[in-house]
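Consider the single chain below, provided in structure tokens and representing the form predicted on its own.
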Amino acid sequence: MAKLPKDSHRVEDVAYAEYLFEKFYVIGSISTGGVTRLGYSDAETEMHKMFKSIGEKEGFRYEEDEVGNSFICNSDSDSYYLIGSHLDSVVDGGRYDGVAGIIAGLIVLKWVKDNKLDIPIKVGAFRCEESSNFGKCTVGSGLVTNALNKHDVAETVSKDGRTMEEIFKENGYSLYPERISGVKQYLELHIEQGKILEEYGERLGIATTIAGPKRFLLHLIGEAEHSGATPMDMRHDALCGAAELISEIESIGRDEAIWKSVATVGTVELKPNALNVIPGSVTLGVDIRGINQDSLNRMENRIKDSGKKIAKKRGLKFYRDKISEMSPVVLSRNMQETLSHIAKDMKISHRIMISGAGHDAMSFAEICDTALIFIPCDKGISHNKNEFATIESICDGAILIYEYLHEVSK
């Protein structure tokens, strides 16, 4: 057979994909019209299982890893390309996020057999890329790459009260993985989750760095009072503190915004949080995220002082624990390099650009030459049942990658 159109999309392959993400679509429903299917949970297995059933029904082997991630096989070669990405979501989460790379990987995988082409492929879709479930991302694809080990996960508990280490005792996984084996390089195609590529035009993302992510709990802690009965120059109001922190929270990521650094206050509990009481405590849940280090120190640091200040000026007490830190990542150059230019060789505009989420390909970075490739998403709206991403941009992305593999396993 020959090779695929370089610029097209086949009425056969947008079918194909259509069919691929109906298989996945009902799973997780929820009545807001998104998906749950949190990491390690009943959804996302079942999931696995649907991924298995697709995999198995083209004839392609089935394999499960020692933590539960799941892999569609055309060989049992030891050395292969793999193609990866997840299938759980956040909470009342989009249907695009993590199985659009999925479907991709799928979609190259038929191709490869269709055109009697001799490359050894996994498609791998890992446990638990979000943090939604345990407060930990990309575990799946960490504990196997060793960018994780137990210490990291086993004691997180899930939002049904149960650590990560009972869950894997009764699936039989263990924390103590061998490190995958056998990756030739890692690609993995992902919708943008942001606003770029829809504002430039541009049908695919090339990325070059993937922000490195630090997330604290940031706590304020005053004094509980009776709203009407204390004097406002008598008061210690720990949310009147926590705005103001917010506020600077903000001025500290416009500052830093030359170096592409965030931050973002995303999580905020009171107590008591009753109408009739001056709030007594506060914790800020904060994410800073950024590709250059020495700017991600200088967010923390800055962020460690106000908070003393805000909370000396106003009798406060203050503290924080850093709940994840994980460094920048730079992604291969030379698979860059090739990708773009199989894409301008296929007159696929593209932009070369930073990835701000995190996703598994940081694990795979630091083990194997790695290429992330964004597709675009409207709106740049992601972690939402509004997200949407066209399937001839996901048939994009495969072409892409297909081109790609069969370039370089020549």
The other form holds:
Number of protein chains: 2
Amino acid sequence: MAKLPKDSHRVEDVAYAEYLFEKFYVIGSISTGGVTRLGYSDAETEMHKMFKSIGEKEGFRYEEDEVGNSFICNSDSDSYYLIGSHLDSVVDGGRYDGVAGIIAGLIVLKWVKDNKLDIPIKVGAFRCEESSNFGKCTVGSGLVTNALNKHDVAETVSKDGRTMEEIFKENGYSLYPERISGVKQYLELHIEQGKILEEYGERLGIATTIAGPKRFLLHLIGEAEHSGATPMDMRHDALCGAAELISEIESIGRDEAIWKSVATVGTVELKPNALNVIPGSVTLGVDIRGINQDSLNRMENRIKDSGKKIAKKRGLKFYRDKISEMSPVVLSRNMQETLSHIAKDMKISHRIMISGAGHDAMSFAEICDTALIFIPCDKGISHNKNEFATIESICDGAILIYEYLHEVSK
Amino acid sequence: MAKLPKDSHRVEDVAYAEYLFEKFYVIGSISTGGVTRLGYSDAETEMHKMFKSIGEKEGFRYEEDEVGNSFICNSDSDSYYLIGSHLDSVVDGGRYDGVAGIIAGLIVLKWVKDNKLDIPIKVGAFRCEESSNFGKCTVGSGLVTNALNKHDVAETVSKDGRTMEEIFKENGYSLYPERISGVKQYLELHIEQGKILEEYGERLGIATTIAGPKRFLLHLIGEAEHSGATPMDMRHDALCGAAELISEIESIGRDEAIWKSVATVGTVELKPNALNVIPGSVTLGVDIRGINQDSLNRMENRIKDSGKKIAKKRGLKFYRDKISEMSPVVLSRNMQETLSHIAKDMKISHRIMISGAGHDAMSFAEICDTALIFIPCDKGISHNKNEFATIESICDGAILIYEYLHEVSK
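Next, report the structure of the form predicted together with another copy of the chain; the form predicted on its own has already been given.
What follows is the whole complex; the chain from before opens it.
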């Protein structure tokens, strides 16, 4: 083991992490207090430029790949460890989602340099991890691992109305990139975006599986009628049907919680959405996630059946669109065990857990051994200006990655 | 009785009604096929100019009052029958709501002239009946009957951001108008905006009471957390609470249906309304209406209690804002009986019913005998480009009003 503090962090490490955090801080800041750094927007590009400038200042080599992902490298070896995350954010998001993992990678790179270790590492910042701009997540990592292809993304349209294809053309990027090569193992640190670590009082999480999200739009169509002039027994109120369906989806999620599945209605679109009109149509956006494929399928079927049953009973029309579907991703068991063993040695309390949220690690799990490490975030809040994680937590994760790389590259 | 057809309408009457309908048709037309003629907007003013030009072409006198309401008058008698309705619309509304009543009034006026009867009549077009522009309904009729005062409306803001006070100043209107005088009786024809007449196959409705609407915003506040990373048992999902509350409100409405009450959740506002975030807050817009004050109060209390109970059970915060409250308005029993008796004589099938929707008639019921007559509208659809009533129905209503005036002014 390298001589690094285990229970508390060195002042200079905390200072370096803070320095890195400050470098990114102002980019994409908005008046509400949060940041908006949408994937493939100018704000995200500015983040990548800052990343480049930080790396070059430390004397590292910079690379950009065919889709705009950025890499800071301590060697030009054909075979390297990749520590990755992202620099984009949701609309009005927080400053830790993605950035925490990049900071951790840069700290590890510096420690490896300072300790003159010969471990080939690239820190990779992947473009457009959030679905907020194009409705597609993990675009940069997906394209270079070939988990995504041109057809998945070319026609998607950004919030300002441009297709991915147009943006790629403008920037000289390719929708048919060569598959990334030479990655020995992929490691990612990310804020948990949940409150499990906080509730259990643990310093780090090591993920076993990343839940596979399935997303649907559920449409209920009734009749938009005058709220005053239509007696209760003559109504076909789409919202009352939707309310029943939302309750049912919650109950399905609770039934499947034993399998660590979750079911969420996150969006509601109502027409005409006027105080004096009975809702004529409602569209619910549903996100179900889990690590057990049977549980996911069961939830999907039960939601479909509930929608049909409720619609029939109420004289509504019901149909659904599947937006996306990903299978659960199992991460490297070996890496988890080694990471857990090192964390134990270092007396850093940690928890073996699932990842409910999706991450760039999903893209890499298909092509190499992959590990995902969580740090707690305050009250589990994420995708929000109130998102907060401590610099010490980032250092906890960085030390674990550093010690891990030190161990496996011996 | 004057010699007018009872079962079918004269070709020239239908043609005149169609001519009037066409005159207004194009004003405020929008690309979707409907019309937008917001209260105190240019489009509404154009409607009033057209109204003036139609009246003057027939040789009638035109008056505008201190708040911009328009009148076509067949005499300058101090005491007159007032046939009123409105010329504004909701956003993307239909062409019959309000206009049907104005057309009926103009037809009656023409018949009275053609038949050389000496019945003093004004047809009144009242400004801003719909709440769509300022969130306040029956503004023009409310101000001149003093049912509303300056404090109710001065600070309200139009969709394009101007206060009622500014708009009144610009146009030389007064927020302290003199109370309208000389109205012997007020009569209004309006499309039903419900489907009771259609379901029962009746040609006209005669209203006994106008339901008093109470409107609330109900707020449920939970925690906006990551939909993937937050287990079902750690959630404070505002939407799941709202769904339960919507179902409860429907059930309260159904319980009170024996009192002809209704309860509707017409609007839902969700934050952040994102597929990957558990809804952190939901605001429901609730409209309850009825003709029985006890029933209205019971509904209000039960909704409040349900909100509190659901919030407590789920660890959410709950509060409510009352937006508006009006008492049920009882219309003239005498006028109803006479109208019903005349309709019977004319063999026009009709139904004695309540008005669930609010109308300018509410403002007048306080100051004079008031009657409200409904004509069927297709499938009950209103506030929508698909709103449709037949010209023959408008003629049915016009004949009833004409015969009524003929009868009572003998």
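Note that the structure is predicted; figures quoted are calculated from it, not measured. Residue numbers count along the first chain shown, from 1. Between two forms, the rigid core is the largest collection of C-alphas that superpose within 1.5 Å.
Novice: I want to check V183: does it shift between the two forms by 2 Å or more at the Cα, with the core superposed?
Specialist: No; V183 is a residue whose C-alpha shifts by less than 2 Å between the two forms when the cores are overlaid.
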